[in-house]
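Shown next as structure tokens: one chain only, the form predicted on its own.
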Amino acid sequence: MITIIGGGPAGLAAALAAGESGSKVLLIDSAPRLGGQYWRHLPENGAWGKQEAIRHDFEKGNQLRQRVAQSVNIEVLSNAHVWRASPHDEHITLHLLVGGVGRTIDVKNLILSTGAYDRSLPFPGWDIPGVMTPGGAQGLLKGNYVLPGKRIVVAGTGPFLLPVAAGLAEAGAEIVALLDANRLTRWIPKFHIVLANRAKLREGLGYFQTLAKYKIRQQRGSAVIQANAGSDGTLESVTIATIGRNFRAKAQEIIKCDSLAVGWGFTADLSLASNLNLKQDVLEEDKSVFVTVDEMQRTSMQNVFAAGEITGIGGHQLSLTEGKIAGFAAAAQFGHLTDVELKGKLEPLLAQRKKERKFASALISSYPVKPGWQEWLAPDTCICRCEEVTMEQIQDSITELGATDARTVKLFTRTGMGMCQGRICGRAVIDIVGRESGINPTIQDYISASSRPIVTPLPLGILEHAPHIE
């Protein structure tokens, strides 16, 4: 049997490729229904049925889910949180929390497709109620058709801001500002790559048409550098600034709003990959960490494949392509496809992946996050929200206590030791420590930020009764 963790685009594609090749598949997903963050469902009893209006390619996702449900070779385990993966000589033990009950599964063949989550940068007021990530705002809309506010600012950088703003506007929100820290001119040298990916171009134009319908104009070279609370402690306004190429703030103004959705791209969810000690690397352009794979999506561990955002942020189309490659390659490795059959299936997919990876690379270089954002921070800015560690405390750990890396700062201040285990602040702390100490972070510093022995919060009783974890 081939076990797949993650029911988003990559996981669905991998399950179908392997299952339709004759392999038995177990697809494990933490959500009640398949689709991942990209094809998130409204509640079954939801009254609002026009799901396509807030979901690009919704029908495609629906078709994939139906094919999975109809496959006799695919078993789906939903509401299952894998909180630890323990490697052994002959197998991997997956520790799960299923409906509040602990469970273990031993697997020999594994495909990881654990996806990604929003990358956040700390700034003054980012912990005020009403401030969230674009994924959080879209999650409220897609998952429950709930608006996070009436007057919303969408900010940060990257193309994901467009569908978020368009979806919120379609649902009735007033988008009072749509800000991208980077300028559109960064795309000019790469326009030939856009033309080679016509589907992406059409998708983007569709979002711009929706925004134009609601008279929403995207401001380039602007960013939210502070969120301001009202007398009741919730978000009342944001301070936005024109920023330079290095993200240094220039002219500023205050805009009234009751919700802010701000994000800076995505961070791959590499917790289970780190559990398994899979080889990882750091992309030079943006210091993002990814699982290294070969042409067949094989990782450094025998019988373990990876697909989707954990091999490099690239969007749902690339995730679908990588998932198919991983599924076919796994099925062939376990004897369900001949070499000739595998070659026939992979040839068009490999060409498609090459084109989509070029587009993904163009995205990364067009939406950089420059280090000048750290100049927005004040001494009392909360950097680690779980443990309430401020910028001043981090600075003191360096100047007064001699810390020279993020790990030592963590020991002195408890940054990254709260419930999220550094998922939100870990990358930011590494960058801050590097700047404040004058010592450049190493590749291992960035890789270590994704390492956490327990992947998801769980009751202590589950941990107490779990089998021995190596």
Given for the second form:
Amino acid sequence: MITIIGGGPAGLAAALAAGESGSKVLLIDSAPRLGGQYWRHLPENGAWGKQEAIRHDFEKGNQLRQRVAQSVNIEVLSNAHVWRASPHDEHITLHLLVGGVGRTIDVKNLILSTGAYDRSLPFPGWDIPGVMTPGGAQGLLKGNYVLPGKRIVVAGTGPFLLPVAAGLAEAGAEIVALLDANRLTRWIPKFHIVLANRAKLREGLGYFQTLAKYKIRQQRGSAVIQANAGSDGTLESVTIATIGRNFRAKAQEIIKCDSLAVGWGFTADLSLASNLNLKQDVLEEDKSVFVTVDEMQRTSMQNVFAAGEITGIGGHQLSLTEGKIAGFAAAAQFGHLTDVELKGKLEPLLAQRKKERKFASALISSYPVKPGWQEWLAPDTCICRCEEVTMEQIQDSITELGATDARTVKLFTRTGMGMCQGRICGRAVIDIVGRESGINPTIQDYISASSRPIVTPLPLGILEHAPHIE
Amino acid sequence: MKKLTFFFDGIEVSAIPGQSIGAALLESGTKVLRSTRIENKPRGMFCGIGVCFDCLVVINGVPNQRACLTEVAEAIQVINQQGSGAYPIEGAS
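Same protein, different condition: the form predicted on its own was shown, now please give the form predicted in complex with the partner chain.
Full assembly next; the chain just shown is listed first.
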């Protein structure tokens, strides 16, 4: 039996590769319906008049889900939150919360495909209702047929802003502006990589066409540096600024809007990988953390594979490719594929992965997050949303109490100690402390930010009855 | 499309089966889902995918439920969470 955690593109591809090779598969997913964030959907998605807004690649997701449903080898456990993975000598114990009920499963072979979430940067007013992540805004559309607002600003950086803005526009929202902090000129030295990934190029051009069709104001080298609330406490306008290459704000302007979707790329969800002490590393370019894998997607732990965003942010195509490789490699371990069969299956996939990783790496260098964003912060800007810790409190813990690393700041101020366990502010706090203290964060600082012995908040009764948590 | 009804702070809200509580509320014009423990500030949906825990509401008397993850169900009583939600409003079953 091969257990897969996470039913997004990577997990679906892994389940099908392993299951259709003859291995028994248990696919565990926290959502009610498979597909991950990328293929989030309502139970019946026929009777909506704005289907074109969410059609992008949706058919592919439907096909994969159908194949999973038809496979006699794949068992699906939905609505199941793995809140802890405990490593033992011969097996791993997964602690789950399934529909509010505690349960454990011992597994020997695991594929982790836990995905990613939007990376956020704190800025004045980012806690005002009406400010969301782009993933959240798109999730409202894909998974709910709901728009986050009527007049929307989309901002931050990265290629993901394009489908978000295009989809919201097609669904009937007014996109007041699309702002990317980075300029497209960063692509010029990498254009040969774009040409080698023509499907991506076509996809991108399609979004630009939609943006042009709706006459959406696009501005590159600009950012939202402040969100402003109206008398009812919800978002009324945003302050935007042209910014330099280092993100320092220059000329400013106020734009009226009732919704802001702002994000800065993605952060891998490494909580379970950390539970298992899987070897992780930090990408030099953007200091993002990822699980280290070999050619076959094997992690540092025997019989544990990783695929998709947790091995490095790269989008759904790369996730599908990595999922397939992990699924076939895991199936081969059980003798469900001969060496020759495995080699035949892997050959095109490895070439594909190489090409897609190159593209992912070009994306990362084309949409950097530069340290000037910290100058947008005011002393009373909320940094840790859960524990309501301000910039000033963090600065005080450094200047008055002598903290020189994010962990010490956490102990003094409670940053990252709230219900999200530092998922939202953790990385930003590391960067802030590095800059304010003048001491560069270590690789370990970045890696340990996703160390969460218990991955999701639990009722105490569940913990009380959980056996052998190690 | 099939519809169902639930309640937010006692007021009827219409939703499509499968929608999250947060999404259905947004559709009905409700952006503020809770107020914070320390500064009593309004908060709403932020990450939308269960990561940030900012959209916490009280559902049928149980506090700290994520409005973005919890799907709507017929006749559930949802209320705006004040602070930690430890003392839900009386009568919210």
